[in-house]
Every structure is written in structure tokens, then in C-alpha cells.
Amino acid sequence: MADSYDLVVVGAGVAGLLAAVAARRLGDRVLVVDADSLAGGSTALSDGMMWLPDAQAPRSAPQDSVEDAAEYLDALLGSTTTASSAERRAAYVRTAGKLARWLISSNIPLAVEKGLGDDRPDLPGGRTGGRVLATQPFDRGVLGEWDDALRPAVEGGRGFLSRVLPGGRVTRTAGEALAGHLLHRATANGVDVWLDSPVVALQGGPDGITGVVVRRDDADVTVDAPRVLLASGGFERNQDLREEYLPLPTDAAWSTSGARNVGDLLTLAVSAGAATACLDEAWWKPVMLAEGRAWALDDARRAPHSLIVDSAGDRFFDESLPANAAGRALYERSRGMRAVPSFLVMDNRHRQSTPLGPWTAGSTPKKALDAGEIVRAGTLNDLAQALGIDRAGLLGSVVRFNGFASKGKDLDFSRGEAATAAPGDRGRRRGGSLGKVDKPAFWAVKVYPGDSGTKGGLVIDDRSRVLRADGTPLPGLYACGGAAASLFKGTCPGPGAALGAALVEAFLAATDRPSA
């Protein structure tokens, strides 16, 4: 006899857990299943920032509104598309603030991240602050027996390492904290959670989805449900799908996502008649490789005494751009010049003052040098030779860049000055991201167009219902986050947009009723 629930959520990441909590509060019997042995997904390893306009969270300023957020999104996104419809945009700005207030009223403490504004605050409706929120620390001990089931954040994440809660195991990052809060509320309020339990089939077909088949304890279990929400992430860990859809070259090793997202549910949903969009898109970010994984370079690339060059030794963009724009710049440059990988070149002041990948400021393990993860040389000429890039090009780029740094103005790319500068650069003194690269030793790491997850997926509507190719809903199936085609094709509205969108879409799915 099959198990029966009102809602099955596929994916025990933060979006899936939020949907489960919201649906349970409305009286639904909810099951969360995940192929992973740990809950929390990639968010538990992340900074946990959420772009939620009109949140009206404590200390948020300036005053925001749904109308301003809608104006900003339309100015940023331009013409509507299949995935970025007017209805989806309206649902996002209408629900984002409501969701933030729902979280706060649920005793999940949120605070505005100071100094972080929209990626394009110069656009109509843009803001220089108040729309990026994050969760405050969480004592994992509250989870009891579920503590071991929550994915722990790794060292080096944006978090609360200096804010230890007395007598408890404090979360290390805001992402881990949010995952902990939601896992606690789900398990404490009667949501069933099955880990190590992959979905191997969707029940039903083009006429509608009626449940799932879950492999649990080496047996296939049929679970009936009138609503199935795919919160299962994208396909960033599937090399074959990456090579089929994403720009080339591409490598799953360049993704910073901590989840095991291989797109299995995407394939199952397509087989059932679901439409897809944006499969050539990802949440791009420049990364370096060290110690067997990808590391974001956001802080290092915008710090003074550094620049990024291609194989010809030439600069080609403003190194302080937001992550998504900077990652796209690597691919755009590669259309005419080998720029994958590019190279982050630093002088000794940068290496002594700025963390880089897994290494603290001033610390560069010998094993990293021996492995070629980072290159060190006494002169720029020797550095170029070691990297295999054009020596004259590198020397010329550095001389020109140093001249700009002396004057405090980058005449080529306006580094650190544009409205699109990376959050954290804006508000500094003019030219604060600039600094001469002239103090030996000189250092360099390879820079790849990495990502924090893919953007392409199933087309959904303003209620997070999965759509068929003809635009009609596929009854019973919903999607959110990386499983859905992103609302933000080709751009990013601000820090935390990926998580903000996933949570909003999950909330819309959980609160939708088929008869509505």
C-alpha cells in the first residue's frame, strides 16, 4: 500500500524545508525526501544572504516598496520572456517582503546586511541598501537528534565564528543558521524527512503528476500526493549536462555549490512533458581551484594591488564587478582571446593583507606552490614566463594600471567607480579598489568562470506551477530555485538573489491550492 501525503517536497535544502514548514502550518501532511544524507543543501555552506525587497526588516533603510522593487526589476530585466514573465516578476516583488515578515514572525531572526545594495542601484527603483538580509546565529543543540543530519558549514564561510553561543554548537554561517532554523521547525511540527532517499520516478505523466517513487533502504516506495514540489537544485554537478547546455569550456569542478545536484529530477520532469528555459545560464562567479575545490575570488579580485589579465597579458574588464557580471566577462572575452583561464596577478602587499581561497592573509603553504595552485616569482617577467602568458602584454598592462592607481582613477574600466561595482566597494573613497602592483614578490592564480549553481530549469508560473511547452500547467507539479528556470536570465538584481528567489518560489508553491 502506498504512503500518502498532501505535499511531497523533493529536496531538503533551505527552499524545500521552508516550503514544508509553510505547508504544514496550513494543515498539510508533508514529506521531504532527499538523496543526500544531510539536510541544508548548498545554502548551509553559503553566506545565506537573501535579496528580499520590501522586507521592512529592523533597521532597513531607505524605505522600500513593492512599486520601487517592480520598477527596478523591469529596468534591470528588460522585455519579458517565457521564464521572466510579467506575472512572475509581480509575484516576486509582491511576495518577497511578505516572506521576510513571515520568517521574522516565525522567530527566525533576520537582519539587514549593512553596506550591501542592489547590483544596479543607478537604475530606477534601485537601492544602495536594505534589500539584502541574513539570518542570525543558531544553536545546533536545539535540533537534538537531528543535529547530525544538518550539513555543517566549512571554515572560511561568511558567518559567526567569533560569536559562540554559551553551551551550544553555534552555526558557522548565516546559511547554516537558516537551514538549522527551518530543519528544527519542520521536524518539530510533524514534517516527515527522509534522507538518503532519492526519487527514482514521478508518478503520472503529461496529464498530471500524482506522486513519486522513492528508493528507501534499498526498496522502492510509492508515495501518493496531489502536489509534488521539486526543490532539488540544478545540474551544476553533471558534467555531461554542463557540456550540452552551458558555454564552453566548462567543468563541474568550477562550481562552488556544495550540493550533489546532477539534474535527475529535471530529466524526469521533461519526460513527463515539462518545458525548460535558460539552460545555458548559471549564477556565474570567478573562482580559483585549490585543495580539490573551487573558491570564490570576490574579495581578492577587488582588493587593491591586483589585476586580472588574459593569456595575452591584457586587462579586459573592471575587476570589481559583481560576481555574475564578472563571470560572464570571462566567457565574453574568450570569444576572441583565450581567457579561460585568466590570471589574478597580485603583489606582495595583496598577499600579505588579503585572504585568498583557503589561505589566510600572509599564509601560502609550500604544498600549494608545489602543486601549482598559486605561482610566485621575484619579477613580473618571471611570473609571466611561469604562467605561460605574453610577457610584454603583462608588463604593459601593469605599467598602465599602476599609472591609473597613482592618479586614483582607472581610465580603461573605471574600476571601483561604476554603479555596478561589487557590493562593498561602493561607498569607499574614490579609487579605493586601486593600488599599484609593484612590490615583489609577485603572485598569481588561475581564474575560471565558476558558478554557485545553474540557472536553467523547468518553466514555472507565478504560483510556481511547472508549465508544459504550450504554457499550460502540468497538474500536480511545482518547482523552485535551481530546479526552475530563473526569473533573472542574464543578470542578477543583487547579492542573495538566487536564495531569495528560491525561497519566494517555495513559499508560493507551498501556499498554492490546486482548486484556487
Ligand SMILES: Cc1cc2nc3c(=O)[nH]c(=O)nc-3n(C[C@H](O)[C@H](O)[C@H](O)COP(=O)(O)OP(=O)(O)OC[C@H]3O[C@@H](n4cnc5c(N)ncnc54)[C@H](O)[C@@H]3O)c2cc1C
Given for the second form:
Amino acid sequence: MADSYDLVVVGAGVAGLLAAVAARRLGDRVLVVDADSLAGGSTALSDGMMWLPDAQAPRSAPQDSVEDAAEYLDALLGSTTTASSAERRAAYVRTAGKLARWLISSNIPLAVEKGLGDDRPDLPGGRTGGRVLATQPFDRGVLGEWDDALRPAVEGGRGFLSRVLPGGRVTRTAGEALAGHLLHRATANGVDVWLDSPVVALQGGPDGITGVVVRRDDADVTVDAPRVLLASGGFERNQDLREEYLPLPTDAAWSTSGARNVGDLLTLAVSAGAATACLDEAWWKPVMLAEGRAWALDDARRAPHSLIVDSAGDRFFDESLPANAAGRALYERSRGMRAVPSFLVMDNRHRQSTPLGPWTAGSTPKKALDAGEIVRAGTLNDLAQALGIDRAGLLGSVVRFNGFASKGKDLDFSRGEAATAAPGDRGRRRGGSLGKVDKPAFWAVKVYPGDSGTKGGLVIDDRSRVLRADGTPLPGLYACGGAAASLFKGTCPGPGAALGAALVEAFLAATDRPSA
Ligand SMILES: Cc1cc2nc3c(=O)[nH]c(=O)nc-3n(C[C@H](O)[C@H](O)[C@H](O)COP(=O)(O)OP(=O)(O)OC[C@H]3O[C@@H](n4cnc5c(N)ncnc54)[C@H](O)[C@@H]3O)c2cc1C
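Alternative state: the form predicted together with this ligand, after the form predicted on its own:
Below, the chain from earlier opens the complete complex, with every other chain and molecule after it.
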């Protein structure tokens, strides 16, 4: 006999776990299945920031409101589209604050991240702070038998995401804390969680989805449910789908997402008649490659005594831009130039003072140099030669950049001046990311247009119901987070927008009732 639940959630990342907790609270019998042997998805590896305007959380900007957030989103997003409909935008701003307060009242403590503003605070309704929230530290011990089932934030354990409390107890922060809190709430309140259990088919078809088929212990198990929520992430780990949809060149190895997100549910839902949108978009993030994985370069590219050039040795953007805009800049440049990879060129002060990929400030392992993950040279000339960068181009760019640095003003790209540069320059004076590149040794790493997940997916409405091409809901099927087409189009409203949207959409799906 088939198992039967009120709601089956596919994916135990933050979106899936939040939906499970919310639906269980309303009395639903809920099953969460995940293909991975660990819960947490890419969320557990994330920075755990959530863009939730009007949260009125501790330290929130008191003057925030649903109306201001709506004005900001409209100014940022422009015209509406199927995925970025007026209804979805309204649902986001209406639900974000409510959700934040619901989480806090559910003993999932959140607080505003100081110093982090919207990506475009200059737009109407934009804010320079107060909308980005983070989960407070989490003690994995409370998970009991589920402790082993939660993905640790940094596999290999560098431990910078831990915090040691008085008495020696270690707590976890960032995305791992958020996933941990939610996994604890789910398992403690009677949600069934099956790990190592990929969904291999959807039950039903274009007339409606009635359940899923789960591969469990090498057997296919049918689970009936009137509501199936796809919280199965994006397709960032699927090279074929990347090449089909994302701008080229593209490589699954450039994604910082650690989850097994290969888009299999996307394909299954499309076969059942679901519409898709935004498949050429991702949450762009300039990355470097080392030790077999991608590392975000956000802090390193914003720190002084560095610049980014293309293969001609030319600068082409404000290196301190927010991640999404910086990643896009790499692709835009590569339309006319060899700009993938580009090069982050640093002088010795940068290497001595700023962490870079897996390496702490001042420490560069010989094996990284031997593997060519980072290049060091006594002169810029030699550095250019070692990397195949045009030498005259690089020297000219550095001379010009150093001139700007001594005047404290970047006349080409206004580095560090835009209000948008705020997230990377916490605590630094305006323009403080400018600094001469003139103290040997010189260093460089290759910069790729990586991502922290894809952004396109199934088209959903303001209740997170999956829509068919004719705009009608596909009965029984919901999607959220990485599995859904983002309402933010090619933009990013602020740090934490991916998680913010994943949570809001999951909440809307969990609290929707088909008859309503
Ligand atoms: C390094 C890093 C830092 C980031 N920092 C931030 C941040 O600070 N703020 C922010 O907003 N965003 C951030 N992001 C992005 C954010 O983490 C993701 O957008 C978000 O976690 C997506 O959540 P999700 O629940 O939709 O998917 P995921 O957390 O990826 O979960 C999807 C789950 O579905 C499972 N799954 C997939 N296919 C199947 C299947 N067939 N059957 C069963 N299960 C399946 C996967 O195993 C996975 O566990 C970051 C991402 C990375 C990689």
C-alpha cells in the first residue's frame, strides 16, 4: 500500500524545512524527502542572510514598511513578467515581515545584520540597512539523533562559522544555524524526514499531481499526497542544463553550491505540463578555483591594493559591486573580449592582510602555487607573462589605477563610491577599497563568473502554485526557492534575497489550501 501524507516536500534545504514546519503547525501530516544523505541543502553552506523587509526584528530600521518595500521592488524590477508578476511582488513584501516575526515567535532567533543595505539603496523605497537578517547561533546538540543528519557548514571544517560560548559549548552560525533550527523544529514536531531518498517520478500528469515516487533502500515507494512541494533547488550542478540555458562559457565547477541540485524535478515537472522562466539567470558570484572547488571572491575583490583585469589587461568595472552585478559584468565583458577568466591582481599588502579562497591572510601554500591556483611574480611584467595577460595593457591599467588610488577617486569606474558598494566595505571610509598596487610580490588568481545557485525554474503564482503555460495552476504542485523561477528577474534586491524568497515562497505554499 502507498504511504499517504497531506503534504510531501521534496528537498530538505531551508525552503523545504520551513514549509514542513509551517504546514505541520497547521496540523498537516508532512513528509520531507531528500536525495542527499544529509539535510540542509545548499542552505547549510550559505551565509544564511535573509532579505526580509519590514521585519521589525531587533535592530530593524524602524521606518520600514510594506509600502516602501513594494516601491523599492517595483523601481528595481521594472515591468512585470509571468514570473515577476505584480501579485508575486505584493505577496513577497506582504509576507516577508510576517514570516520573520513568525520565525522569531517560533524560537528561531533572528537579528538584523548591521551594515548591510539594499543593493540599490539609491532607488525609491531603498534602504541602507535594516532589511537583512541572520539567524542567531545554533547548538547542534539539541538535534539529538538528528545531529549526524545535518550538513556541516564547511566540509573539512575550517571552523570559522563556529562560535565558542562560555563553558566551551560550540554553536554554529550562518546557513547551518538556520537549517539546524528548522530541522530541529521539524523533527521535534512530528514531520517525517527521509534522507537518501531521491524523488524519481511525479504521480499524475497535466491534470494534476497526486504524489511522488521515491527511491528508498533500492525500492521505488509511492507516496500519495494532495499537495507536493518542490523545494529541490536549482540545476547548478547539471552541466548539460547549464550549457543549454545559461550564458556560455559555463561550468558546474564554478558554482559555490554544495548541494546535489541537478534539476531532475524541473525536468519531471515540465513533462507534467509546468511552465518555466528565467532559465538563463543565476545568482551570479565572481569566484576563484582552488582545492577542487569554487570560492567566492567578494571580500578579496573589494579590498584595497587589488584590481580585476581581462586578458587584454584592462579594467572594466567597479570591483566593489555587489556579487550579482559583478558576476554579470564578467559576462557582459566577455561578449566582446576574452574576459572569462579575468584576473584578480593583488600586491603583497593585499595578500598579507586579506583572506583569499581557502587561504588565510599572509599564508599561501606552496602546493597552491605549484598547482597554478595562485600565481606570484616579482614584477607585474612577469605576472602578466605567467598568466598570458597583455603586458602593456596590465602595466597601463595599474599605473592609471594607482593614480586614482593616490587621489582617492576612481575616475573610470568610481570604485567604492556607489552606495551599492556598502556591503563589501563595512567600516571603511567611502572609496576605502582603493589602494595602490605597487608593493611586490605581485599575486593573481583567475576569476570566473560563478554562482551560488541558478535562478530560473518553474513559474509559480503568489500562492507558490506551479503554473502551466496557459497560466492556470497545475493542481497539487507547488514550488519554491531554487526550484521556482525567481521573481527578481536578473536583479538582486539585497544580500539574502535568495534565502528570503525561498522562505517566503515556502511559507506561502505551506499555508495555501487548495480549496481556498
Ligand atoms: C556559499 C553560498 C552562500 C550563500 N549565501 C547566501 C546568503 O547569505 N543569502 C541568500 O539569500 N542566499 C545565499 N545563498 C543561496 C542560497 O543558499 C540558496 O538560494 C538557498 O539555499 C536555496 O534553498 P533551497 O531550499 O531552495 O535549496 P537547497 O538548499 O539547495 O535544497 C535543495 C535540496 O533538494 C534536494 N534534492 C534535489 N533533487 C532532489 C530529488 N530528486 N529528490 C529529493 N531531493 C532532491 C537536494 O539534495 C537539496 O538538499 C548562498 C549559496 C551558497 C552556495
